[in-house]
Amino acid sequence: MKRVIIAGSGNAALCAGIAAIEQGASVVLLEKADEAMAGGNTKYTAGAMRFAYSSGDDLMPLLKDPDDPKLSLTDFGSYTQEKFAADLLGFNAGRPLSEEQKALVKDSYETVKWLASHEVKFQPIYARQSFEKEGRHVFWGGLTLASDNEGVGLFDQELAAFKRLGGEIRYDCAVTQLLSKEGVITGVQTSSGETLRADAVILACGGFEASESLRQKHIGPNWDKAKVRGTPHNTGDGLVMARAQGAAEYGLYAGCHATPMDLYMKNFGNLDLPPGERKKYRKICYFLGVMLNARGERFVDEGINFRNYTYAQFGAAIMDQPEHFAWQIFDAKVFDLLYDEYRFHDAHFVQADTLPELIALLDGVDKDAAAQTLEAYNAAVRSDVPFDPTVLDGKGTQGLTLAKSNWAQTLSRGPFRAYPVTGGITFTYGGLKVDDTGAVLAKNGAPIAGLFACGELVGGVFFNGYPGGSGLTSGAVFGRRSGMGAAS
């Protein structure tokens, strides 16, 4: 029986577990973290995953409850291989897809039906990711299904999975050194100072997105500036293990998942919270507002896009503008619509019966241009197409040098409420190169006998952002095939 180490215990690495363990392999997953901050990045998310389908039949298979009678009054639409291609490649500036991307693509699907194999079930996003429209909810933006209670639930289902196959983990235990002989991965080196020997190693231990040092390096000066909205462990000990054995880097190493987080967030997501909580520190309604920066002008097109195409390149953006913030403004007429994270507890927001009066509440913001700006957004807004949230609605401005694209509503409904938000930091694009069993490449191009990845450490799959849910459904897909590949 071959014997497989497995660096972390997030999504990918699991999935690795999963698959390792099935094709016949002896699995020990070491975790860096004690056993409650174990999961890496995955408690930190929605527990959303993006995957092709043809219809809603096709996702029947994947539901906790496929009887909830709620779903016979439910639009699921479709999401081919060809929508979830194009949705990437909007994101490459210019690249073609990679083999990364078209292998995501390809094998989105099928990798979560085997997790629903293994009873890692699924629920449609009611809330986030539909709107009522005449007595049905219809789906937008080719994102339904997430782990029941999000990313924990999903770390939950999958750690159970794991175990009842046999595998075993161990926490407080961070791999700290690959061993090799005569260029063929060995074991590893623990933080206890323990050897341990195996066949093959896969690191799913994450980026580099918790390292200030690494973000300045690779991303830019201003990120050593940036809200961590995930697990303080994620320092790239992968990537500096990978390179001494001669590893290749390999994707966007400037690139990065960011997000528009509550400014006043607490680094790692505010570990005192519950991790289901974690995530209502995001900030992701703009396209129902505007967003100004410390100059009072709006820097991004807010209604280009569905969010869940946008918040990521949205969070980097706001990371460029002075002081590294900006204020996201609404009126009344949309309150209603805001997602539960700007009903939270510990959101941080201003409030004002009028424009001018909440104006005067902006800190850090020049007043005078900021009235100009909405002023301005204001006359410019279309009133002769309807709003409609759950299509582009072609509902834009007129005249103004930046745009809002869809679902731009004039500001002029009291109560007026303006948020501050700042970029969260996520995870990282930059990684490492695998062939198509998950080895991890060395700099000639060969594999690195017994060494493999999955999980943030696979580069190449996004660059310039990414539509929202990939995350996860990549860490499965390359998961799930570097543990077939390290067991076989």
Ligand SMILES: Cc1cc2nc3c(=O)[nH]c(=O)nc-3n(C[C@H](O)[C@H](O)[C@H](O)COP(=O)(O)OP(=O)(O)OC[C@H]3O[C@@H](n4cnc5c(N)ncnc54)[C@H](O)[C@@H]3O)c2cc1C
Contents of the next structure:
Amino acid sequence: MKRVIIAGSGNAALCAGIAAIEQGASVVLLEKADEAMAGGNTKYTAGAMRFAYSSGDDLMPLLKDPDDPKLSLTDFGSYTQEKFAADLLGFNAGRPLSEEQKALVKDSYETVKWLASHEVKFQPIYARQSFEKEGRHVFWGGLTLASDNEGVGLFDQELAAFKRLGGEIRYDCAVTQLLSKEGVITGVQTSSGETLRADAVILACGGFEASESLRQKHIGPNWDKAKVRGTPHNTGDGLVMARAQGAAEYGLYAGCHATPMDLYMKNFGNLDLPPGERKKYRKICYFLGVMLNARGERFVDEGINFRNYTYAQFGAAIMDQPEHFAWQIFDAKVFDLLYDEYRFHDAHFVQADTLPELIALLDGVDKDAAAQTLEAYNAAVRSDVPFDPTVLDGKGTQGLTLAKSNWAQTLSRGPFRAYPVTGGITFTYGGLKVDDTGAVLAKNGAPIAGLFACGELVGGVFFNGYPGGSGLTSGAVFGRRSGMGAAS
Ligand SMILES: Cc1cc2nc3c(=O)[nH]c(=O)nc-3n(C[C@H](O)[C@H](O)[C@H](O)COP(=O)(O)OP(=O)(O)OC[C@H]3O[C@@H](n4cnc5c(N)ncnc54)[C@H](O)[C@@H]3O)c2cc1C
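Instead of the form predicted alone shown above, give the structure for the form predicted in complex with this ligand, please.
Time for the whole complex; same chain goes first.
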């Protein structure tokens, strides 16, 4: 029986573990964090997974509650492989689809179905991904399901499946070094000083988003100041250890997923918050208003696309602004449409009855310039197009150098609110090159015998952005693949 060691215990590691055991291997997961913090970024997610499907019928085998009567009033539409591929391509800044992206699209549905076959079940994301239209729940944007009980539920269900199959997990046990003999990986050294032998090692220990120095080195000098939305433990250990074995770097190291976050959140994510509150420091309803930087200027087209196609880039856009902050500004017309995160008990905002009074409250902002920007914005909003947040409504601005393309409404009805935000890094895009068995490739293009990688560590999957929900699917697709590869 092959012995496989996996570094990490997030979604990618658990998918790798389940797949390796299915192939007959004995598997031990070594996790750097303690038991409460195991599960990495996976636990901080909403558990949303993006995959291609032909119709609502494809979703039924994945659901925890396929008999829910609400389903008969729900339109899931379809999300074809072509559409998923086109969505990824839209973030590639002119690059063709990479091999990794093609694999992600092609294997996405089969992999989620495989998870469901291991009793990992999902729920429709009614609250964030559907709107009510003529008595029906209409999904938009191709993202329809999230794990029951979000990321924690995904982790719990996957860990239960892994343990049911006989998998073992050790906590407080970081992999600190890969051991090799004549170019073949033979095991690992751990933080407790143990040497563990293995026929194959799978690195599933995340990207380098929690390392200030690696962020500064690869993404930019200001990035030490970014908030980290998830675990403090993903400090690039896997990349460093693999490079020491001659692994090639691959993918866009300067790229990362980063979203607008409450300026006053803690430096790392909050697993101590109850489920449902963990993502409440995020602030991604900018498409319903405008964002101003310290110069009092808008700096992105807030309505260029549905927010799940823009939120992963706008964190970096904020980091690029002077002092790395912005204010999101809304009027009373949209308060009811703002996500719950804007009503979170620890959401920071200022409120005033008039726009000039609000501007006076915007700390750190050039007030005259802000007033001019908002006046010009209000004057440029098209009044001849109805506002409709369920579609790209074309209600844009006219004549501004930086347009707002959709959902542009005047800031005119008091009270007015402004939320201070900064950039929070979710995960990094640069990683290792793997072949189609998940084996890590060396600089000469040959696989490093006995070394595999998956999850955030796989480069080439995302470049200038990502359609929401693709990260977990990528972890599952490449995790399953590496588990099969390592066990074979
Ligand atoms: C706040 C937040 C929300 C998100 N929401 C979504 C979402 O809804 N949908 C989606 O698709 N994606 C989402 N993502 C992205 C998603 O979390 C990641 O793409 C995915 O979870 C990464 O899985 P992974 O298994 O590669 O890494 P992780 O889940 O981060 O697991 C890596 C593990 O490795 C451990 N580790 C690190 N170094 C070592 C070492 N040396 N030895 C042993 N163990 C080590 C870490 O402690 C961690 O447990 C979100 C991310 C965050 C932070």
